[in-house]
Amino acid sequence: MNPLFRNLCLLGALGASLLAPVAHASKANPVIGLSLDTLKEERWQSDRDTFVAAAEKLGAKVIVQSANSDDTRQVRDVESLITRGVDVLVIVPHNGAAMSRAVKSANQAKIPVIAYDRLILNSKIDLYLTFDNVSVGEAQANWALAHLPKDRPLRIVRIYGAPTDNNAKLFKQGQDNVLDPLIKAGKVQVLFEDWALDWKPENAKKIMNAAITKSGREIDAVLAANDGTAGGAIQTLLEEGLAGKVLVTGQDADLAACQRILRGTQAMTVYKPVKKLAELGAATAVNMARGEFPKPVATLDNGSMQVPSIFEKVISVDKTNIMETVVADGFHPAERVK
């Protein structure tokens, strides 16, 4: 046979095993398809290794897909997984408006979805697992409110996440539930706001950088609604001599926002308690496999039916109770929080 012809043959039969349909013993050892927008963040590692670890404790294997925050490519890592046969689909998308396209596949393959964290939009999914998204804008206003002079009008900067994620925009909402009212009042005037693609924090730098450009450096606080673009915020600040002197708040307790808190150049976060939220995903996961659906605690609108939910609770951290919360969970080590 001629060489070139033999290895293009034993290329053609590895990718055929790479796409075969997975092997399930019963359904005592389901496969669970994990789909992530990014790993680039220490929330979704955190996720991701819970999540494996509570699934496979349960007897279920776990496929890891993770898009590196590219539509297109989770799109193709879903279909993947389905071509894979996998039981039950557990989707964090990276664009929920996109991701419809290939929840229409997992549809048609008679595989359960489940959104976790983020919503699917226009589409038919079994699931939706997150924490109540509203009440974390909520406690970030509320926190900084709580915080800030009340004898005079307030000057703030707003950060939001990405535009592709429905989480931002609920983040959104409850931050806009505490502030309209005093913003209509003239009580908290918005110096600058802008929406921070990918939610990179280079791109919360350059939104910092041009709301001090443009309104100067009089800023009472920089509404920021997560960590990463938090720390892009303070970068900014830092460089201006301002760090700690302007209330910055984030959420998801990453360790360098815990750092940065005790240390005084981030106000507060909201601790997401994600070791419950993908444990939880994991056993409903599992259990969904196996035929056994979860009773959901409310409902949520995705433009296309009302999606079952189930919300966990979130919890405001700053420096006064950051041990008893984030360190006393074991979401981080207190040596490498101080």
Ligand code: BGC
Given for the second form:
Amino acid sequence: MNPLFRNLCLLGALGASLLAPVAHASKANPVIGLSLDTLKEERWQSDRDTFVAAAEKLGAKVIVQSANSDDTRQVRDVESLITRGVDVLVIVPHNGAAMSRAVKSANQAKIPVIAYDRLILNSKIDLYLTFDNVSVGEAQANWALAHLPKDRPLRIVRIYGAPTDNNAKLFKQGQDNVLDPLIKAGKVQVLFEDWALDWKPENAKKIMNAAITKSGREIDAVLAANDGTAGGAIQTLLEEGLAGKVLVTGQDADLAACQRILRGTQAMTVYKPVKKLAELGAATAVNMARGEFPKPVATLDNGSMQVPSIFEKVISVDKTNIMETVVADGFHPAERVK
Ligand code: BGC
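Can I get the form predicted in complex with this ligand as well, since the one above is the form predicted alone?
Once more the chain from above appears, this time first in line as the rest of the complex follows.
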């Protein structure tokens, strides 16, 4: 056979198999669609790996899609999972508002939807499974205040997450809960604040540059919303000879962040036991496919309904407890953190 023709046939077969509807999934072997915003950040790779392994152990198959921070692509991903006839959808939305369109299609197809880690707004979803996101922001602000001088006003920079991610607002809300009274009392001065589009480290780096250009080098702390943005800010601090002199917060216990904590360029991170969330997500999705829905005690308003929700706890991590938290939990091996 002509090799070009053969390759075209192979490509055609591959394309057809990628798009083909899944064979009718029995309840013993349901099919779960997992739609992720991105796999660029380390944590989402952990979420995916644990989720897929846990679901497969329970007899399910998982189809994973990742949208590379693109709303149109993610809505299309979800719609293609619906067309393929998945039993349950588990979605980490890039944009909690934009995703409501695809959820409407899922509702029409009677496919249960779990919003995983990030809330989907203005739509009918069956469960929101996440961490206590407000407490992440509180942990960052509380840790910073406990480790900064108390005898003079503090000068801080605030780098928030992606404005399209509802979690970014909750992290800020948690920080506000702690900081607002101190800001009002003149004990904390916010020199500069901005949102890092798509959570990109390079955007956080730009914000840090702008903060120094505007307000100078006398900065006590940078409240970075996660480890990716912390890494971007620390890059600027390194270039300015300020790394290790300015306290920087984070979130996710990414390997690079844990290493920075031990080297002293990042002060803390907030560890979210992703393995626990992903295992719970997988078990809940499989149960839903089998017709069993959990009865969570909490709810959260998403603009159209009180969404049944489960909030897992988070842990502040610094160099004093990194071994007994992140490492002891098996999140990173000790030899890689050091
Ligand atoms: C997650 C964080 C993550 C961030 C960027 C948030 O929604 O809760 O853990 O660092 O997205 O991906």
